[in-house]
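Single chain ahead, written as structure tokens, the form predicted on its own.
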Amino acid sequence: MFNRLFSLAVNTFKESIRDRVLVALVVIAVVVMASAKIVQPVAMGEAEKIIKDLGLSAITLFCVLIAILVGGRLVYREVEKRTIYLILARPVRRLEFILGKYLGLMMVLVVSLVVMTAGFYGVMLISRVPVSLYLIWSVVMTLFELAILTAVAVLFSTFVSPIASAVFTFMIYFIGHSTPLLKQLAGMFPSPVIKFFALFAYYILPNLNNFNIKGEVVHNIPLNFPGLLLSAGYAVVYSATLLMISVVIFNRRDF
């Protein structure tokens, strides 16, 4: 099983790494981070914070786009090209197929994160901004956030088109960063129906705010490491749950 998983993951990695969308997003991310050099002269003493904030935000944004745009096509592309029949005709279970696709995209995201982070540190060196390994914690939490988003993208990819998958995944990303508002909404409206659906969405949808620590990192605020560990565990459990749901849906499809 592990050999088949590894082969599927590596094959997915090779296919995705050649995707022009992926290459373009990584290049644009580095260019955006480098643009901080332009605003440095007019930053009024806040250049260091601006460069750090812009760099970490660019890494998160463009990796999220990679997860959404590439992940939304993972399964659908195999179905559209009918290569799914050749894959499943071999001794490959559908569980292995889904997990292999997921792990392959996660490998792509790890490589993208490493490249973007290296570019980010390069920009800081050029801009003469003190380089701190403390910033790595924000990148690590971004990776756990991407683990959830990739699982969401794979889930939608099993039963909708790439465009619909991208739209739905982006909606989950947006709502996931607004979950506190759902709880406030439940308290504001007296209607039990609205209260029920708001609380239902609050507890069911992923709370992606748990992984946003850019503010603390940029301003050198001490991190709550036990809280970060809980968030990491939350990401693992949530992603695993979504992948199991993906396998159930994929098993019901007629190939």
Second form
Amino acid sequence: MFNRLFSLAVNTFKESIRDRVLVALVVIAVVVMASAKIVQPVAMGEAEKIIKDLGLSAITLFCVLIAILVGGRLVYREVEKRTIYLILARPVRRLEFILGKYLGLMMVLVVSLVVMTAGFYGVMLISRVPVSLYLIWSVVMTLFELAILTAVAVLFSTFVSPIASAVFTFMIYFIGHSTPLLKQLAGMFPSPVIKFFALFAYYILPNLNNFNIKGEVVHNIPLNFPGLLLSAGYAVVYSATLLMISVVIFNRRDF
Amino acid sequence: MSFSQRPVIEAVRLTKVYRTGFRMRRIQALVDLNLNVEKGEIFGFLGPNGAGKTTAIKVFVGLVTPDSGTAYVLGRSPKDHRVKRRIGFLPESPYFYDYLTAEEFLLLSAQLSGIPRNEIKPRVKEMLKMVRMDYAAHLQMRGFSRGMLQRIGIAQALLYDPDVVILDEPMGGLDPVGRKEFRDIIISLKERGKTVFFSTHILADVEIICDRVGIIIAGRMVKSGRLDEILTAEVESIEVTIKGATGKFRKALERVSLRVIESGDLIMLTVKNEDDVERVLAIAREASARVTAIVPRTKTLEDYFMSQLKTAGVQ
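Given the form predicted on its own, state the structure of the form predicted together with the partner chain.
So here's everything in the complex, that chain up top.
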């Protein structure tokens, strides 16, 4: 099983790496980070924070875009292009197929994160900003956030078109970063129906704010490591659950 | 019945309905389809476009679950991995990962089929050579022609040396040379004791290589059996070609013939039976014309196929 999983993951990795969209996104991300250098002369001592903040935000944003755009067509494209026939007619479980696709995209995201982070550190060195390894923690937490988003994108990709999948995943990303608002919303309205739906969404949607520690690392505020570990565990469990749902949907399909 | 005596592919009352479009219109793809393919035979699965050939094949390779009825391949469910390991499958106009090179794709296919690691590379090389694609092993499949893709398709189907080979429209898009090569490959598979099941709407291919055929129309199997059973050797008509008959003799010849085709000073007459042939010959002798050919026409698969289509009411 692991051999097949690995083969499928490597194939997905090759597919994305040979895709110009991915390369373009990584290059643009680095260019955006470098653009922070422009503000240096006018930022009056704030330049360091701006460069770090912008760099980490660009890494997150562009990796989220990769997860959403590439992830959203991951399974759909195989069905549409009928390449899936040749995979599933072989002794390959549909579970292996979904997990292989997912792990392949995670490999792509890890490589993208590494390249972008290297670019980020390059920009800091060129800008003569004091370089600190503490910033890496933000990138690590971004990886866990991406694990969840990729699972969301794969789930949608098993039954809707890439565009719909991208839109839904982006909505989940957006709401996922404002889940505390949902709880406030539940408290604000007396209507039990609205209360129910707001709370339901609060508990069911991923709380992605847990993975955003950019403020802390940029301002050198001490991190709550047990809390981060908990968030990482949450990401693993949440992603695994979504992938299992994807497999259940996928198992029922005809091709 | 012992395991080895069971048909290699067995379909029992397969039924499949698709629902498509916004209004979920029902499309009956398979209706109580029964079928047996015995070990070591080449079975041709014939039918017009949209008859349900591809759906049936997808059931046999485990891509589609029938609504009712059962399919067995090698005596087990087509979804069983022990079965999948022994099937080679080529889908209709196959699409491959065009970002991979031919060799990379075959390596991936081999890994997924569970071929032992140390056998993979030599096996892939051997298959590329067999389909005469070794020259393109390191090219991305993006730029491959239809014929090249079809060759890679057969290579991936035969990678694991499968016992059963299922091919959906394997001759589609191939030029005459490619078709001849394909037929040779299929025949060599039979010689090695493999079972070959392939669908087509090109009747000539079937007449040349198949042991048995099944004809599917609108999701139903309307006939299956050996070709010589389906096409009785009964003479349908006789064609007589005559050179140099003119004037009143020509008129006389036209009267005894069903059809007359003229080409230069040659006349080709189609007559109903041997008595009519005698009459034609008598006229020709009288006219001192030369008879250059007498050819009896038996029923072809095409005639049979067309008559079946007519009975089924399919245009």
